[in-house]
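Given as structure tokens, the chain that follows is alone and in the form predicted alone.
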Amino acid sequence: MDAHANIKNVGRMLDSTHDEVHRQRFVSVLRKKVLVDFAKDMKTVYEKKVAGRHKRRTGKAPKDAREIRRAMLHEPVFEAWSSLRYNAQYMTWWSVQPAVERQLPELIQAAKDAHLANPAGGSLELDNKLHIPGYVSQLDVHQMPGCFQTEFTKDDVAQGAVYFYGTTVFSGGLAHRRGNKGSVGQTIAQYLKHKGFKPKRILDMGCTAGSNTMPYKEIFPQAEVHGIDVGAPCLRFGHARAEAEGHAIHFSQQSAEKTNFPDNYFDLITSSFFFHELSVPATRNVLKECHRILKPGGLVLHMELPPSALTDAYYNFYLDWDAFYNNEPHYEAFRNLDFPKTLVEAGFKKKDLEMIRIPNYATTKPEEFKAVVEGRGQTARRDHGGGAVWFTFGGWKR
């Protein structure tokens, strides 16, 4: 096979065997019925039974998700919705392990053709000397083996495989993220597209396999987009998929927290499900490095898990399963930050900060998506499940 038909063959659909392919479908069916129907069972025991023993028991409601946690513990109906959700996640990586060490010479070819052709005309600078933080070098996050960063082999891409065609199964039964095919990018670019904004030089933060990169090279095509990212592997799979869709990104591997770019540098920058895996101390310096790159006229919008004080306190529960299960350590304290305060702290202005909750693209009405974009109301919808809604933070540099 030539360089150019190699390089096409990054990121399509893994030569999975038959066993291999019914295990990540059943995955993804698992992890659905898990995380919604499931769920929503759950709630109701809660509501009907446990909120209504704690107040008989203190003389009040649970005040916040650790006390419901503390009421919750020792159900039945958490312990095994919470064992079956651990499990499906762990399962969610080790479906697709197998094809991708299987193929791992091929991609790994493919990554280094599309790094010497670079046939759409992106980059790919890697330094071997960064310093991986602890909040990702410590842990396996998302419980995926070996996290973003660890390489097992010469030029090893096996981590940003594993996490592209995992989190492929880990979103199969959600509709609003099938097929990963970054929905999260798509939304924000779109809804800023909408708003008329048209940024000629973009970040994306924390991009791990750019699966959200991407849709902000195809809705702003004549843009400069640059991903970056402490995954090495990651970064190799990412910009080879990038070139095999034609799409010309700058793919480099740094920490959010100090970048090599200069001051005023960026029309837009953004992040996707990226600031929960940072420690509080750590989102801080990001959010300033933000401020120091952004252009004047510009704007960060990062999307995120909401805020815990938007929203109620079984859903903070809900949410800050990951806090304690998922490795993700530093979830539930980012959600308690003061979000508007934190941003003014990193050189924002009040009066120029930006909260908006858009309703995921794909899957939402033109009416309902064009109602968000010009101010006339906010979606109902909640973040989970099947009609998703990604809320969004950050601000203009006036």
Contents of the next structure:
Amino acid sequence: MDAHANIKNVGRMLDSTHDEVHRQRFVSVLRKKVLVDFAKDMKTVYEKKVAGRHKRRTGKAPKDAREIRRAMLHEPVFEAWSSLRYNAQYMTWWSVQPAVERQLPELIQAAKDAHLANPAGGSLELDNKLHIPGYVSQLDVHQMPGCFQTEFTKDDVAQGAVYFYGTTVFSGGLAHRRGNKGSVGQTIAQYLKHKGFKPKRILDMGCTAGSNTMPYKEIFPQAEVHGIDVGAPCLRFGHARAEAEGHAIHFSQQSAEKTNFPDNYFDLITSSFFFHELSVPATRNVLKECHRILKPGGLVLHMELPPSALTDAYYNFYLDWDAFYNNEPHYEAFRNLDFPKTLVEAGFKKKDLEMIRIPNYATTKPEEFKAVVEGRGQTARRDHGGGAVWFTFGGWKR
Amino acid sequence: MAKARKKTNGTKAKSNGGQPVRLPIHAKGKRAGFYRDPANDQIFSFIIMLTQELSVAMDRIETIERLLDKNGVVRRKDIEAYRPGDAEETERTARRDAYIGRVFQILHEEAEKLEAGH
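Return the form predicted in complex with its partner chain of this protein as a structure block, the form predicted alone having already been given.
Full assembly next; the chain just shown is listed first.
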């Protein structure tokens, strides 16, 4: 039981100085102010001024996100809000980088110890010949300098650590995510458990440092759980953390577009916040690959931002900001896809598709969660940024 | 197959000879700008970074005050080791929230006037 007690947990090692801790806390609060308080002001200016002006000039209200964007682009509130949000993004990573740099030798050693001892019985398979797809290698996604895959030294875990600790700062001001790493994985796994679905073999695609992979092993302890990603530093970090916390998870460095898993292999294939970072052709490839490696009777259920067809024009403008300014250029094109059509083209049958909005498990009253599981009405909460409900899409293979 | 994978720990990077690693500060890709004059984007970044540093200084002062209240003396290593508990963290968060609100309060102005029907 205590086999993992003598290895240090890379997920609990960051030793920030007093001032670094308070720099991190400032960024968490700043992000909450930007995403909640100042976002409300920006919407007010749009609704009470910009939309009306556009209508007077053109005879119509802006019809979609692009038109709203053009109308808002030089509004002082958009310029200032965007500046705050953009800088807060950089500051998130900057707030943890100095401690990661300082502690990198210790973090690497802890990861190596975890790999060697491997107390939980998971595994780590890296492929240093893997071609890193252009949508990851050509620009640093989320403005995180170094992205998911850059290695600065041998056995490097730096980018895994920056991502893991940085995302804690990133979500630290949002009540539904604070102190709850892996809330998407937890929510989907609990939803499926409540439904009585018992997957024996689970795959999490684009798992980064494994925060959303771990809940699947916690909630389905009998299952064989796999996580794949193209970024070696994230996988090393994720495997080391899972081992230290006693979860046997099999991490491997693979592109989700073409994996080495056999046909009909998994009962459940999932991901969180993954597809919007891929090019649209890659999205199609990944969905086809999902269909290939999914068992008959199995389920694919990915968490993502909701497609633009399901949200209003203003919310689309608001979400698509990332496509223009957060090094996520495919975000808008992904959300503009016809999701059912794309899934059908990947091999799923129309009648077997799923699109489910699931309230965040940890911050939802059990009866509300149960009501959603049982299909007794949708939750009234907003998606993603506005609160605590996750949009999921996918389908069954029959 | 997947079950029988061997454990490997390959890497693309070579050892850097034990030199401390410096992580990059800037992200690959185009730096975004929101103002017609890019100098304004720079000034905005300076201001927000300064806002953060002042917030950090305020937190340090608060730590010193609390240590003084408790012990009557302050030692540097006690400041460094000090971590607020949950209740204190909630207070500090409320203070930071109000502080950011004050620094950027002009952002609320237009929306408030529009709400009031001006």
